[in-house]
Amino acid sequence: MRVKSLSVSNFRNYEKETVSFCEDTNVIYGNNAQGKTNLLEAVYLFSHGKSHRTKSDSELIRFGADFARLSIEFADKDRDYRAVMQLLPGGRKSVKINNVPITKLSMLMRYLNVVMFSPEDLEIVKGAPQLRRRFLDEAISQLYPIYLKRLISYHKNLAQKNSLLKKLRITGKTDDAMLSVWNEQIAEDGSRIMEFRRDFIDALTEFAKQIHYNISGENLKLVYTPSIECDIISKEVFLNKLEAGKLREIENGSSLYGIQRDELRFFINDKEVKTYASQGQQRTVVLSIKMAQMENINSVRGEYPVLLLDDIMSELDISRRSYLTEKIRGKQVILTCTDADTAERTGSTKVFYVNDGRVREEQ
């Protein structure tokens, strides 16, 4: 998979720019706050339908402009694509791929696969549980659109259930027929989501543990800890747990069980990374996970995703930088840095200098 070109108008700090990428390594360098990351964000938008930095699309529109327009040309192993996205104030957004309107932004994940790696990803290991769940949800949704469909359905039903639980708590009632209805639908979607998460973590672990050992000589283990504990995942087990916990949930006024409380834990040599690992070890875990995600996408889709590396080279020591450089060779990479010399160049590497929202390709 590769991105051929990207054009942006009134996007972030860009008035109008077009960048043509090569199939190998593309280095985007310049001082901080000049717009380097904005280019990666634009590519990411066409893969996930949303920014990785903000929830508000209005922030993506250049100050003083009425709208932003982006277009991208990319290709997978089967065909070429051209996608156009328009962002309007108030969060309105329209997307077309090969002139066909995309009615649901989740459909974008079927076309362009990317893996983003940035310094903020350290939070996957040391941050709050919802950050690890978000990583899982985005990674699995790229591979399996049905997962995202289940996830959206689950959270819609969960919101309805929480609203009812709040009312029951206020009124003092101990049950309501609709509570079982929501539990039934939540159990249907939730059990399938649990299966996807378990299988994905198993697959990711197979790649990550070898990559991590090659880098550090240490043993990495990923452990999925679902809120609904069970030996065999099923709708019946999930539903039984929800029904058995009705009174507790009514007393609490919110849902206490379900995939919204799942956890993903990391261990190095049987010690939990979040608690016992150094920052260097935590960074190596994240590097291993991202490289494993890249390999897993290739194993499922039959081609590697586009790698977006946001100022990550400066965060790695020489040995880890060398390992990453070797692993990404032969794949399309778009990376940002403040010093172009930190990235290895080949004969086909393209180098772009960014200054104040202007991009200049260096020869």
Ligand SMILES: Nc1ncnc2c1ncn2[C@@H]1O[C@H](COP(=O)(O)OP(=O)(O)OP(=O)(O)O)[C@@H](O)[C@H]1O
Given for the second form:
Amino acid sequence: MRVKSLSVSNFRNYEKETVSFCEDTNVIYGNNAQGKTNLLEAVYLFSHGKSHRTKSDSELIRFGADFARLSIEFADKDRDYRAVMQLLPGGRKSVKINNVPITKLSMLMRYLNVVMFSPEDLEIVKGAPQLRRRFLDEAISQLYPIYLKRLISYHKNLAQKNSLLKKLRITGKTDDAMLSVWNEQIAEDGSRIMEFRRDFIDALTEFAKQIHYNISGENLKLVYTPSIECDIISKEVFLNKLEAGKLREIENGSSLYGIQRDELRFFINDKEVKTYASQGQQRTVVLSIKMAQMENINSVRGEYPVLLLDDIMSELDISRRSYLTEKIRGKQVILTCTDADTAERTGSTKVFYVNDGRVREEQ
Ligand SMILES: Nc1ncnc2c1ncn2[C@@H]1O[C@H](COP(=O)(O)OP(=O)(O)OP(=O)(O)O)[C@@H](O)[C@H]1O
Ligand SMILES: [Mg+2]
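Could you switch over to the form predicted together with this ligand, since the one displayed so far is the form predicted on its own?
Now the full complex is given, and it begins with the chain already shown.
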């Protein structure tokens, strides 16, 4: 997979700019707050349909402008694509790929695969469980659009169920026929989502374990801890748990069980990373899982994703940096840094200098 060029107008601090990328390493450097991350964000938008750092699309429109327009040319192993995106105030957005309107996020995600790695990703191991679920959801959706469909359907039904639970608690009723209707649908989607998560974590673990060992000599383990504990995942098990917990959920006035409470845990040499690992060890775990994600995409799709590395080289020590440099060889990488010297260059590396929303390619 590779991105050939990106054009942005009225996007973030860019008025109008076009960048042509090479198929190897692309180094984007410049001082703080000049627009480096904004370029990665633009590429990411086309793969995930949303920004990696904000939920609000209107933030992306340049201050004072009416709308933003982005276009990207990319290719997978079979064909070339040209995608265009318009962002309008109020969060309205339209996307076309090869002139065909894309109406669903799950349709967009199957085209361009990227793996983004930025310093904030440390939160995947350090932060709240919700961030790990988001990591899983984004990573799995990118490979299996049906997962995203299930997820959207699940959350829609969950919201309905929660408002019913709230109502029941207030009125003091102990049941409602609709509760079982929601539970049925939640169990249907939820059990499939659990299977996807389990399989993805298994696949990721295989790669991550090896990568992590090669970098650090330590044993990394990923453990999926679903809210619905079971030996064999099934709709029946899921539904039984929900039905058995009805009264407690009504008392609580909102759902207590389900994939919205799943957890993913990391262990190094059997010690929980979140609690015991040093900052450097935690960063290495993130590096390992991001590299594993890249390998997993290759094993499923038969080609590597585009790697977007936001200012991470400077945070890695020399041995980790050279491991990463070795690992990304032969793949397309777009990386940002403040000091161009931190990035290793090969013959085909392209270097871009970014200053105040202007990009200049260095010869
Ligand atoms: N909607 C917007 N309109 C205009 N400017 C914006 C908008 N959103 C963000 N910016 C500005 O874009 C600038 C560049 O942001 P960006 O995150 O790309 O910086 P960066 O080069 O990655 O810096 P750093 O090295 O600090 O990470 C920021 O100064 C920010 O204020
Ligand atoms: Mg930045």
